[in-house]
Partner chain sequence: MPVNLENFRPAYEKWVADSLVDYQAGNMKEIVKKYPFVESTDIPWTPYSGVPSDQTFALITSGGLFLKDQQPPFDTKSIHGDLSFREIPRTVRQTDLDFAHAHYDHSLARQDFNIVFPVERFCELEGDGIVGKVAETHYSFSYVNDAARLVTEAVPELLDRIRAQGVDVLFMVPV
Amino acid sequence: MGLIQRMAEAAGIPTISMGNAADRMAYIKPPRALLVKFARGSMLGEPGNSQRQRRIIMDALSALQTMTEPGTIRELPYRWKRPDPS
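Single chain coordinates (the form predicted on its own):
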């Protein structure tokens, strides 16, 4: 994915990657990356938590403007929340 992102960036299209393994993201070296502490396949958080998902998307869009150093990885502060037992 990092290679595709670098090609898009070279064409003038800003990109951002999201992942949950900092070591893999450092190895792949995407132009910009956000680290999230969620399960693989759930980069926006818990299913059904639309408020948090929207916040994460807005954070990602904001990061496109503020992350200017190539290879920057920024960790988002969100953590997986388990549903309350019923």
Given for the second form:
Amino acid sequence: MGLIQRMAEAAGIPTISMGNAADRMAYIKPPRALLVKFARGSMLGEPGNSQRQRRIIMDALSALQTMTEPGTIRELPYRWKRPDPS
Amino acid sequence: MPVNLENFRPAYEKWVADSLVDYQAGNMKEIVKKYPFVESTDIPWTPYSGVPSDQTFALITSGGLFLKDQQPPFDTKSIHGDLSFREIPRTVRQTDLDFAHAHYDHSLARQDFNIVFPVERFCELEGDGIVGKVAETHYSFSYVNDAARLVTEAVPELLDRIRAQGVDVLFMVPV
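Swap state to the form predicted together with its partner chain from the form predicted on its own:
Every chain and every other molecule in the complex is listed next, the one we just looked at coming first.
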């Protein structure tokens, strides 16, 4: 996904992406990204929490309008731990 | 080309040769550790201008989503991954979707695809006038290891389709 994002930016399309692993993002170098604390496969948090999903998208819209440095990563404060698989 | 493939190609060929046995045995941790990620020093950047309420948004996910009655699943067996992508309409419903991606647990996304592809939330924001327009068509990938073919074949085609839809901004959710 990082490569697709880089190519889109190079082609003139602004992007905002999400990530949940700061170490991986350090070498992927996404042009503009939000960092969340959610587990793999649930980048916008728990299923069914529409309000939180909406808030994260609002954060993304804000990031688009305020980030000015290539490679900016903004960490979001939301927390949710997925239940252990039954 | 904003992605340097010169070093990647030979390293990737070696990785495939060295990793095939582990890959077939499902020892993903081992082979991910050895994967020759494309390294970059520069960061491509298009300044954002305008306001979201005037713009068209499209989503890209790498959650392996596909329309189960209309589209083939992704190849989840090949060590190269699957270079293809699926077009997902903005009107998609949970019951239309299945997931083909061997490297994450789909159980949560099967409850609510918006956690990897929040198109319903985007459509609500369109209804509220916060984003101008949600594109008719969005894009789903699964996992891809062959980064060279991804950037030389799949992504140019993807960007052509995105441009043809008049998309102004991309929201991208990896898994």
